[in-house]
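Taking the form predicted alone, here's one chain by itself in structure tokens.
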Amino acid sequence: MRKAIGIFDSGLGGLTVLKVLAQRFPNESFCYLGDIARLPYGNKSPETIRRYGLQILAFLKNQNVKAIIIACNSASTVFLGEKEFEGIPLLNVIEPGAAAALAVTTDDKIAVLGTSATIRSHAYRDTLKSMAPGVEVIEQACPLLVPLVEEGMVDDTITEQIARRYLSEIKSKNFSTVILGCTHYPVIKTDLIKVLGEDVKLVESGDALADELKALYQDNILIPDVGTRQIRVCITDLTDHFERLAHKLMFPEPITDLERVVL
């Protein structure tokens, strides 16, 4: 059977992920778990986070996958150092977004958007630190981006005004480097730079996890597959919406399966 490359958010905006693993290994099959009905994580304790995420690696394992991706910033921070899941290589977008972020800023300003959950755990903010220690970093939590990502509610004014009233001390104080420390946020990138302007750097999570995965090939970890390719996407609540949403967020990837499973 062909080994799939395992990836999980809480919702769809891991697709922005996805998208770009589909892009950077066009011959490598995938298959992506959307906790869609368990939606939002940021507004959860990390206990709880943590039990959703340990089911769902358990849900991906059993799906014979070689490596699994936490897209999810909210799970990333209650599984970050954990380098593996039951002999099975575990990545994180927190450790990746840090260096990428640190790699392209040019005055040592950085800003942090997350869930609450993210921000509250400050595992961005002290894993900066701990690789540059003299970086000034600032967070912010959005909690309404979320949902509205979700809603489909992209390049909107209602959006681009949440969006004002969070980035509003981010952009007073001219930080040029900005984490989106959500999956989601990508989706919202046009909202976003019409708040924080053109010149401002956002660092998304794809690029930077397929930097990761790149690694893991050239170290041998990781065996290319041949064969027939397929991008299996899994939400835990499937509505016309959604699935609309799935396929818009991919496109132009092909999703070859769209189901609903029951953890």
Second form
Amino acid sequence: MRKAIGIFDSGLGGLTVLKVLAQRFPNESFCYLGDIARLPYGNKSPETIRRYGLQILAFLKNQNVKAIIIACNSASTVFLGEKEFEGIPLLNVIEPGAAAALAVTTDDKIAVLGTSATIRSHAYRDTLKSMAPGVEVIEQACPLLVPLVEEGMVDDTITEQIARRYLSEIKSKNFSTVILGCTHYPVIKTDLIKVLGEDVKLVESGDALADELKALYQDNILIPDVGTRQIRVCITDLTDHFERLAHKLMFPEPITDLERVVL
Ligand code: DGL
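So the form predicted alone is up there; where is the form predicted together with ligand DGL?
Below: every chain and molecule of the assembly, starting with the one above.
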């Protein structure tokens, strides 16, 4: 029987999504793949991102997962609309993120932050507009934020200054609903709130995805796991730096196995 829920990201940012899912589904096992060796995806072409993504989907299928979540926004844009991979349910972050933003906005003005690949694809804008044609959308690429997170520069004046530059238009036009369209951004939420103000509604993928996943159990598409729980984190490159950050990002959820894999 297929057991764990597969989840992938280009790096460690997707652990922000894994942590939320691990908390919302406390009996489920997870198998996470972080493609650290080829990070970042956000400055690569759609063709390359899709090629990498297909390798990871094949890897997760071989791990016997029962569903696959594409936590990486940049990768989600190239699999948009695809609901399964070789018979395994496939979820991306764009549609749940867009729906969550529409549910919280009070003025139909939504800003989207993401990598260059995500913003260039206009996946969020097009999805938002297909769900609510009257919505006003601003998209902002923030390429420097990912390396800052990977370096652990959280709650840091440099991160705040760079965010200030990226967010100036969003702030001056009073957009108060902001989709964090990149797995890394929830890590620097404090820095973003310092720039955008306490009243900003930041929309994260984790919660929105959890609701979508729950629906798959309710529709009996997924069967709850039984037995010993595993939270397995596989990465394509392993350094001490990654290991420290991974445990920190997942805390208090445990990582039961951390291993380096070759795709
Ligand atoms: N995980 C990617 C995303 O959510 C960001 C990091 C990268 O550029 O690879 O888009």
